[in-house]
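Below sits a lone chain in C-alpha cells, taken as the form predicted alone.
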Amino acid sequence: MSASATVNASYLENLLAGQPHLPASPLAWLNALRAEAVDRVGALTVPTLRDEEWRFTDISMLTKMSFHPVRTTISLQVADIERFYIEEATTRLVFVDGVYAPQLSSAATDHGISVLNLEAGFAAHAAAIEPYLGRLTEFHNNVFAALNTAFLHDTALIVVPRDISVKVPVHLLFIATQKDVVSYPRCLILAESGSAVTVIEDYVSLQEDAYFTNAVTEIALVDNARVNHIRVQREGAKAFHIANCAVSVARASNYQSVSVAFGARISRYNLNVKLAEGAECAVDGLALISGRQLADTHTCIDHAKPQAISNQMHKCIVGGSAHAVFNGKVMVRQDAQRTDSKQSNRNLLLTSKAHVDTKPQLEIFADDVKCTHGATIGQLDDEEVFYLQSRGLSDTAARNMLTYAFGAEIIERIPISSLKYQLEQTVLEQTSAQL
C-alpha cells in the first residue's frame, strides 16, 4: 500500500471511530444499511484534485486535521440558541453536534403530520420510510455519504400525509458547539400525494474553532406533492461542511429550493434532483464568500420522464482571495420528450484575487426539448456605478448597493419574511465589509 493510501485509510478509520458503539436499531434493514455503508467506507478513498468531480476543489486541508465523533454533548438552554429561531416556525427540531436535543425542540404530530427524530418515528412510519431512507442518496461511490449512512441514528424525520398542506414552515436547526468534532446530520422528508410543506434546513455555530459537518438530506415527493426547501449554511469561519441532498420528484409534483452559503472555510453541496413525468423544480442558490473561503456547489437535474420543467439560477459573490465553484448538470434522458429546462450561473468578483470556476452542462438524449444554459463572470458595471454616483451616492455606497441587489435577488425568493430579513441583513453587512 502506498504512503498516501495508508494515510487515507487511517484518516477514514479515525472518522469511523465510535460507529460500532451506536445503539442497534429495532429495524433489521437499517442495521444492514449501516453495515453496508461501513464496508463501502473501507473500499473508498477521500477525493482529490485528480478526481474529475473534485478537480476545482482541494480538500486536502480536511484530511490533515483530526476530527472525532462527538463523545459527550454540551447541554444548551433555549437562551443560548433562541437568536437562531425563526419567528414563523413553531415546529422545530434541534440537533447539537448532530445529536437530537429534545429539550430544545418542539416536535409535532398534529393532524397526522409527523415532525420528530427517527427513533420516535420507527413504530408509526417504518414501512413508509424504508423505500427512501438511505436509498435516495447514492453512497456506494461517495465516501462522505457512506460515512454519514454508517452513523445513521439521529435523523430529522418529516412525514406529511396525503392531501395535508402544512401552513407554517418546519425548522431543522443543526448547531455546532465543539471543536475537532465530526457530526453527521441526517434529514428525511416524505411528502405524500397531494401534500405540501416548507422546510428550513439550517446550519449554525456557537464557536469559531475547526470542526466538520458531514450532512445528508433525502426528500421524496409522491404524486402531486409540493415541497419548498430552504437551506442555509452559516457555519463557523474555520469549519468544513460537506453535504449531499437527493430529491425524488414524482409525477406532477413541484420542488422549490433556495440554498444560501455564507459560512465555512471549505464547503461543498451536492444536490441531485430526479424529475418524473410532468414534475417541476426551481433550484436557486447564492454563495457569498470572502477571505480564503472555498464554496463549491454541484447540482444534477435529471429529467427522467416527459414534460418536466426545471429552472435554475445560481449566483456567487466572491471577495478577498476566495474561490467559488459551480458545476450544474442538466440531463435529459431519451424518454424525456418535451422537456423544458433553463439554467443560469452568474458570478460577481469583488477583488482581483477572487476566483470562480463554473461548468454548466447539458446532456440531451431526446429530440423534442427546450433547453438553455449560460454562465457569466464579471465585476460591477462601471456605468451602473457612475449612474448611482450621479444620483448623489458615494463610490462605496453605489458599489455596496449594486452588490447587495445582486445577492438579494436570490434571497427574495424565500417565502419566510423573518428569515429573508435575517439573510438580507447578512448580505448587506458582508458586502459592506468587502467594499
Contents of the next structure:
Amino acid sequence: MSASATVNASYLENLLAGQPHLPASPLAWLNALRAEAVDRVGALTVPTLRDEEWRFTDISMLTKMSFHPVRTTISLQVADIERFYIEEATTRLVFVDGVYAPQLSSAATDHGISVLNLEAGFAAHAAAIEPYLGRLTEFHNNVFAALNTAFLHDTALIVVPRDISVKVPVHLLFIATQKDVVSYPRCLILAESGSAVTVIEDYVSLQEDAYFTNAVTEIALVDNARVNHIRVQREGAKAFHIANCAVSVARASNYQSVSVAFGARISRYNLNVKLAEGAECAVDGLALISGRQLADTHTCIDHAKPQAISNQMHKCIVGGSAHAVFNGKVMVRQDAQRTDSKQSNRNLLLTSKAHVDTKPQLEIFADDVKCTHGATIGQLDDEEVFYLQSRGLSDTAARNMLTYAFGAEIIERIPISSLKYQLEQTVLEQTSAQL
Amino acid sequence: MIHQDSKVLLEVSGLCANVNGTEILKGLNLTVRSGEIHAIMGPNGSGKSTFSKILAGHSAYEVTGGTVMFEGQDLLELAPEERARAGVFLAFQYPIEIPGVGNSQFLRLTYNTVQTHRGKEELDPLEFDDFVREKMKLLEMSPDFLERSVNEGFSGGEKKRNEILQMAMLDPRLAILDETDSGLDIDALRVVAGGVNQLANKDNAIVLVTHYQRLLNYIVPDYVHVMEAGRIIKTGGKELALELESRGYDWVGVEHKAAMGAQA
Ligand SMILES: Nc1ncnc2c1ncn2[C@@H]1O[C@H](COP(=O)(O)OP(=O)(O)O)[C@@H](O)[C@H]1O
Ligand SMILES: [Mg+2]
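Next up, the form predicted together with the partner chain. The previous block was the form predicted alone.
Next comes the full complex, this chain leading.
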C-alpha cells in the first residue's frame, strides 16, 4: 500500500469514527443500507486530481484537516437564526450541525403534505420512501455520498401526496455552528403523481472557522409532478461543502432547479437528473466567488427516454484569485428520440487571477434530437460598459451594474420574491465589493 | 431652426481618428448651433457611427488630430459619463441588452445620476414612475416595457423607442441619433420622429445620422451634410437629401474631387 493510500484510508476511518454511535433504526432495510454504505466507504478512496471527475478540484486541503461529528449540539434561539428565515416559507425544518432541531422547526402534516424529520416519518411513510432513500444516489462509487449514507439519521423528509399542490414553499435550513465538525445533511423529497411543491435547501453558518458539510439530497418526481428546487449554498468562508443531489423525473414531470453558490472555501455540487419520457427540467446555477474560493459544479442530465426537454444555464462570476469549475454532461441515450436539450455556460472573470475551467460534455446516442450547447469565458463587454457610461454612469457604476445583471439573470428565476430580493442584495454587495 | 446669432454648441475642426491603427476620420469639420437640426448622410462605412461614438467618448477610437469644443469646453478631455452629464446624448445604432436589470431600475438610476450631477433633485421610485410614464406616452410605449429587462427581447423598433425615451428623460443639449430610423416600420418611424420633434427646442440641437432620406420627411433638417471617407464633403439644405435620394452619393464625391483639384 502506498503512503498516500494509507493517509487516505486512515482519513476515512477517522471520518467514520463517529458512525457506530448511531442508534439503530427500527427499519431493517435502513440499517442494512447504512451497513452497505460503511462497506463502500471501506472500499473507496478520497478522490485526487488524478481522478477524471476531480481533475480541476484539489481537495487535498480537506484531507489534511480532521473533522468529527457533532458531540454536543448548541441550543439556538429563534432570535439567532431569524435572519435566515424566508417570509413566504413558513413550513421550515431546521438542522443544527446536521442534527434536527424540532424547537426551531415548524414541521407540517397539514394540507396533506408531510414535512418532518425521518424518524417521525417512519410510521406513515416507510414503504413509500424505501424505493428512493439511498437508492437514487449512486453511493457505491462516490465516497462522499457513501459517508453521508453511512451516517444516515436525521433527514429532512418531504412527502407530497397525489394531486396535492402545495402553495407554501418548504424551507430546509442547515446551520453550521461549530468548528471542526462534519455534518451530513440529508433530504428526501417525494412528489407523488400530479403533485407540486417548492423546496428551498439552504446552507448557512453562524461561525467563520473551518467545518465540513457533506450533504446528500434525493428527489423523486412520480408522473406529472412538479418540483421547484432552490438551493442556496451560503456557507462560512472557511467551510468545505460537498454535496450530491440525485433527481428522478418520471413521465411528464417537471423539475425546476436554481442553485446558487456564494460561500465555502471549497465547494463541490454534483447534480444528476434523470429524465423519463416527456419529462422536463430546467437546471440553472450561479457561482459567485472571490478571494481564494473554489466552486465546482458537476451536472449530469440524463435523457433516458424519448421526448424529454432540458434547459440549463450555468453562470460563474469569479473575482480575486478564485477558481470556478463547471462540468456539464448531457447524455442522450439511444432510446431518447426527439430530445430537446439546451445548455449554456457563461463565465465572467473580474480579475486577471480569476480562473475558470469549463467542460460541457454532450454524449448523444440517439439520432432524432435537438441539442445546443455553448460556453463563454470573458470579461465585461467594453461596448456594454460604454453604453452605460454614455448614460451618465461612472465606469465603476457601469461595471457594477453589468456584473450584477450577469448574476441577477439567474437569481430572477427563483420563484420566491423575498428570497430573490435577499439574494439580489447579496449579489449587489458582492459585486460592488469586488470592483 | 437656423438663427445666425444663436450660440455655437458644437464646433468640430479637422477631426482625425484611428481605430486599431486604421485612419477612419480624416479632417472632419462641423459647426452646430443651438436650435438646429443637422443630418449627416453618407454611404455605409463612411465613418458616421465612428464620429458619433467619438463624440460620446468611446475609448476604442484614438483621436489623432483636430479639436471638438462643446459649449466652450474641450469635449475630448471629458470621460464619457461627464459628457453625458454635460448634455451630450447618443442614441445608439445597436442598443445593448442587459438581461437581469429591470428597465425602470436602469432608467431611474441613469436619470438620477445625471440629475444629481446637474445639481437637480432626484426622484424617488414613485415620482419617477409618474415621470417616466408621461415620457413614454410621447413615444406610444406601453408601460410594460418598464417591467422588462433593459432591451431584452425588444424588437429593433422597441429598442429605438427606448433610446429616444432616454433622450426625453435626460434632456440633452446635443443629441446624436445614429440610424434611429433603421429597423422601424412606417408607423413606428412616425411615432419616433414625432417624439424627436417634440423634444427639439431652441436651446438644444439634434444631429441625425442616417443613410436614408426617409427619416427626413418626418424630421426636417436645417442642414444636410454628406460624409465620405471620414470627411464632410458637402453641406446643403434639406433639398440636398432629396437630391441624394434620387442621384445617389457618387456625384458628390466626383464634384468634391473636382473642386479640390481646381483649388490645387
Ligand atoms: N472597432 C472597429 N474596428 C475596426 N474597424 C472599424 C471599427 N469601427 C469602425 N470600423 C471601420 O471604420 C469604418 C467606418 O465605420 P462606421 O463608422 O461604422 O461607418 P458608418 O456608420 O458610416 O457606416 C468602416 O470601414 C468600419 O469597418
Ligand atoms: Mg453606422
